[in-house]
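Here we start with a single chain on its own, the form predicted alone, put down as structure tokens.
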Amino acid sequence: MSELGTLEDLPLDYREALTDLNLLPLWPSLRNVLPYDIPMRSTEATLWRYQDLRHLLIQAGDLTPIEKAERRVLVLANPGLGLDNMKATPTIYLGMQLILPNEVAPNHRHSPSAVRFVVEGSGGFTTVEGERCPMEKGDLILTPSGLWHEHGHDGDGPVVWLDALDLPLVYSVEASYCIEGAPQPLSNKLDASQTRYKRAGLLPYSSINQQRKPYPLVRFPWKDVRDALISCEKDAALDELVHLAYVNPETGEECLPILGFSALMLRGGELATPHRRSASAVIHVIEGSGQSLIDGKTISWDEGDTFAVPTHANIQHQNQSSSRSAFLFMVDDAPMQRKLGFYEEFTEKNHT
């Protein structure tokens, strides 16, 4: 294979004329756009520990009150893309914000979509469009794109949660904007993850006929999906990844355009090697402690914390109780790379 020509190869007064017209060339740069075999990766396996950054989260509580910040967020960003540029990965940004007693974060609504993974605390809520949900650890709530939301808190204590947005990527098209509104009337109806859409398999009757919502459900107790990966444990073969997908009750789609949501249980001592993927993401640990191996760095995780996933990593995760099952939440950008037509999944055996 030859090698490509350097911008040094030509003579400055042609560089010159091409910076004059705003142009360059291609080819002393196509291997960094166009790299054999894998992308070129900026991210890193990163871990942020929750007991290392929770007191500067409870202290910006203190020296910060809700109405100077909006949002009270402190933000996972990932050192190989820049601490600037607010990315946990090329397209996932997360936050961990924290809400007290008594505090509202006021009603608005974004280009971007965002989830909320309640990490600490009861007594919050967010009401979408009118529907208010409850937040309980490991609860999800989906507050998609163009939707309105606000958040309160009337427990006690401080609440906390894990936000992951698709912003890295809504921003880098310069599409991503905010839209304050007054506060929401809240509907006479219950959360709908309590009444239309308790068991998988069903759905109202009213829906068979009617224009289906594209967000019919936005929250997803952490109960309901722990028990089922709990029933599915009991069906899957030693050697099959404990693997639920949230998504759409109505249409088995995933939830989201840009984002996807699934959930993990590793059983006591289980060593999981799942395939490796084109998609980038991000891991929370609901319960239990382990190490995971990405290319080659052993991250030790416990409850609480979260760490990134390049794309095309080399995974291994390790369960270090041998009596407790370990729960993780993932966030990923597969379905973005399916609609846009290059999501891969590599069956062969990692070798980390």
Ligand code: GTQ
The other form holds:
Amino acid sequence: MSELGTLEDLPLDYREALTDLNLLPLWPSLRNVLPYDIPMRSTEATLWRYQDLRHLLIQAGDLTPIEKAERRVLVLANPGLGLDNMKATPTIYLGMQLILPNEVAPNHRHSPSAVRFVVEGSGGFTTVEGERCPMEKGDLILTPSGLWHEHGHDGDGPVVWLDALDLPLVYSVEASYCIEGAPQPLSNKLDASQTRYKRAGLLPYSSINQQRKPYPLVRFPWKDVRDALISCEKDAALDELVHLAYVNPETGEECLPILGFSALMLRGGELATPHRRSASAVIHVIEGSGQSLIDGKTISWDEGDTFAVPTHANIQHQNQSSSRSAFLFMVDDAPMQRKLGFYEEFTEKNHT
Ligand code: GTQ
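Could you please show the structure of the form predicted in complex with ligand GTQ, as a counterpart to the form predicted alone just displayed?
Okay, now the whole complex, with that chain kicking things off.
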């Protein structure tokens, strides 16, 4: 491998002539954009503890009325990517959103896709294109690109959820915008998770012949996912991950185009070593406590905590309890990488 020429190797007047014409020599920077073997990564394995941020979020409820916020959110920003850039990873935006009883976060739709993962409280709901989705702890609710959505709360006490959006990607291609709308007529209808998609492999007969909706199911109740993980565990080999993907029930494909969602169960005492992957991810702790080793950095996590996993990272997750299972919710950008043709999984460790 030969040493590449630097900028300083070039005469000043030549460099100025290039700059005047908006030109740049590639070779001094070639290894920055195409490093050998492992990408250049600025994302840090950052931990956001729920215990640390919760009181600040509740305080925002006193300081900022919902009318002054539209969405009352504290953004979980990765310091390695610049705090102001609102990135947990290069593609994933994360926020903790608070809604108080009788508040309304008004109807809108936008080009980035979003999901909500409920962290705390009861009685919240998100209406998606007229479908009222109850929000209970651990429920996943999709608000795909372009669909109307608004949030409300007709219970007691604070309701908090984690927002994950593909905003950094959509923003970076200068395609992110939002449209305001009138409140959606509230239906009392149950959402499709309760009326249409009750079991894997069984669809409402009428849906077979119809033009498929791109997002037939927008709510995945945690109770169903948790039960499914527990029943999978009974049949899983000891060295097999108990890991389920949230998918579109009609196509079996990932439920959104850019970000992917999955739930991982760590059995009592389990030390899990998932394959190193080209995708970045964030992990939210639904239940349990433990440690994750990410590129040599130890993250100690508890219920409600969230942490970022850079692309190509070496990872291990250790359940701290020898008897109780731990449950993790994961968001990654593997669907985008697969579509673009550069998703990879590695069976061996990398450089470190
Ligand atoms: O609830 O629609 O965290 O539009 C950021 C942007 C939440 C939302 C966020 C949003 C929303």
